[in-house]
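We begin with a single chain expressed as structure tokens, specifically the form predicted on its own.
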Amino acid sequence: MQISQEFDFFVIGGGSGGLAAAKQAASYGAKVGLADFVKPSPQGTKWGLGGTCVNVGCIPKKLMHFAAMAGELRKDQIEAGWIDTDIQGKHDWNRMTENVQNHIKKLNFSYKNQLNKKEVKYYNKLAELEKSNIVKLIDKDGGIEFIKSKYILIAVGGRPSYPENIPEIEKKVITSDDLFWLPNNPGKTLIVGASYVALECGGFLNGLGYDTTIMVRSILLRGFDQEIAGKIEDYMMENGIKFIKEAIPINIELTENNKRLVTWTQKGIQHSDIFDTVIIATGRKSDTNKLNLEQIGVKTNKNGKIICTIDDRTSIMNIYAIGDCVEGRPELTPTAIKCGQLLANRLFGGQKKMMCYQFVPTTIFTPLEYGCIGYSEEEAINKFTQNEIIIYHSIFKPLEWNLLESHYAQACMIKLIVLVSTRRVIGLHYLGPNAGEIVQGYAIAMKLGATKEQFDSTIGIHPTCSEEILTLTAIKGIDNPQKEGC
């Protein structure tokens, strides 16, 4: 075995807790190498440096359901007052498409332009463990040469999984990693799943103008609030999304027009219907099923997350493993981000900070936006019990959709949940507009501890949705929620 290069720090997986990681190491003076290559979908999607979060998710659903909202305003432009608005307008996939794709492959260029600035030798190339400071490395022709390294971090993130039970599935149908991808507008669309990501495309695709159906085996939003799961369902009917509750799809065929039969099974009965595409998203797995990591020692649970101690060091003393491919890690961007970099930091730069993973806020585009910190209803209830807790809540109208009689008037609600012995508030919910944008500075301060009567005495800024948060008076089981007055 002939070693060709020797680092410091070498990064197996391309996407952002990798980049980070890989940038920060650098900046101390590491020698760092960082290899990545797409294995493409099972329809044959693949795509450039950057990893599920550039590529095939936060960024191309983020502009898409921004496409989406663009085409919703024509309706909320007529009743503004503005005239010759064309409400038939028809949508142009491909020209959406296009300046998405052509937006991610200038991040790919920028990634790759990042990468050389910081003398981070970059690999094309899909890497497995050798030995325990050992990588092999594989080129799309099957060159095979191996690099040594003091630290290699694992950061390969995850890949969407699919039912077991259908034959030939991967053929039949579609995921995430296809979708921003797809050369032509998907027609009528089955969505099977319940998470963020089905909502999110759903809620996208009902709003570009395709016929949008999503099939739910148990409960929505898996792990979250799960009263404002039901009201963005509510919201997402409302506006034309249909809901196949309590079904489990047991077939899919393809018809002589490459279309998909699909056949479910609800409360024992049995339906079909037909569809022009049908995505899969009822979850994801880790990427590690080729890293040769039980060879090497590396543990790992059942379903091939890696297990790791709370400073990212796995079972090997010099490999460590961040983000969405390690044990009961928050699947987001922005934690690997921060766990890569903190790392870098402990390895390099002779800091101890460990990564924080309480009260991080998320946000999820659906149509009516839900963005949360700390913990739900259901998890405050469940380690403090009913009695260590209040909920303050509220069911408001934005002031902007009085002048917009097609807005559903009772769908926008916040949930404040409040430590009754400290006061301190540890969960936050808001469903409305722009909840991204609202609930990221209330992070600080749930992160510095604030109370409720902190929240109360915190002037809002009027006329908005974020003051609701700082004035929320009602007490669920109490007090009726709904908001009235400006």
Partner chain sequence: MNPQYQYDIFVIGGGSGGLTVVDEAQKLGKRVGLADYIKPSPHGTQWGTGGTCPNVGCIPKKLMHMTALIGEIRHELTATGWQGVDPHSKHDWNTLVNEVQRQVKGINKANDDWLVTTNGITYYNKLGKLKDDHTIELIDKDGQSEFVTAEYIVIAVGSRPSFPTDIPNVKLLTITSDDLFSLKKAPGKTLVVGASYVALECAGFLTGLGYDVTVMVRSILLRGFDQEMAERIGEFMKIQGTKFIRGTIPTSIEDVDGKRLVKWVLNGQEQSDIFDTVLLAIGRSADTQNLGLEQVGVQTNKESGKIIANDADSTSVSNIFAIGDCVQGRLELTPTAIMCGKRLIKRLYCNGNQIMEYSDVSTTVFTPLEYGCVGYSEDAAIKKFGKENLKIFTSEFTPLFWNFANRKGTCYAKLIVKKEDDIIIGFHYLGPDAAEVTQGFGVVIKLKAKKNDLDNVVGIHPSVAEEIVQMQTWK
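Let me have the form predicted together with its partner chain next, following on from the form predicted on its own.
Only a single chain is listed, so you will not see partners or other molecules.
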């Protein structure tokens, strides 16, 4: 075996975590290599450097969500006096995807540049562990080379999973891997799943004008606050999205004119309908099965996720893993980035700080956005019991929604979960416009142990939605959350 290069740090996977760790390690003078290779989806979709977030995740998702929101604003525009906006104007899918993809390609290019600048050697090759310190790299033509590295970081992320009960399903459906690169508009769409991926995609497809149905096996947004999940569903239904609840598809067939005949059972009864596109969004699995982990001795759980200690070490001393492919980590870009940077700081910068996963803020970009930090109501009651917490709640209407009477007046909600003993805010839930922008600052406050009183004594900015978070007085179970006036 010929070793073509030796590194201090070799990263497998050029996504959010991998790129951050590679660049940070290089900044300490370490000799760094990175291998990134995208295995095409069953539909043949591929993409460039940057991982899920940039190519088939956060970025295109947010742009399309934004496109749908912008479309919604046409009605507000007319109400506010802008003339010549055609509310009936159709949406041109190809124009949008072309612009989205151009943007993504710019990002792919910029990442390559960044690696170059930092002198990280980039391999567009599929990596496999050969030994605990040797990586086998396979290019698209099958050519092989071997590199050696003192430390290896696995940051391979995940890919969409498929249900196992439908024969040849991979040929008949698409996933988020394909949606953002779809050459033709999706038409009448069925989305199977109840994850944030399912709801976000369903949300923007509906907003762009497509007939959208979401099929849900049991609950929406498992793991998230269920009261808020219910309100997200209400809002989506108000906006024309159809939900088929307590159902799973049992068969999908291709019709003569290339549509999808889907059969499902709901409460024991069989139904069927024809859709142009079926999107599977029932979950993601770790992309670890071709890494040769078992032979090398890197332990994984039964779902393929790598088992790591708190300092990101696998069961093999010099092999580390971060991001979506690791058990117990939140599947988010910013946590992967931070984790990667902190790991590089520990390995090469003499620092000790570990990643902290407490009070990580997240936002779901459904048509009505949801930002949250800390405990959901269910988690709080589970951990602390009902007596030890107080939940403050409020239903409010953003000022700008007054332009159009058709905005659902009771849609927006805020919940603060407060510990009785310390008055500390341990859960913050904001359902309304600009959720991501609003929630960010509060994450720091909560990490610092802010109390309800500290929130309340902070003076609001007027007029905003965020100031509502500082003026909550209604207590769940005692007071009506609805406010009465300005």
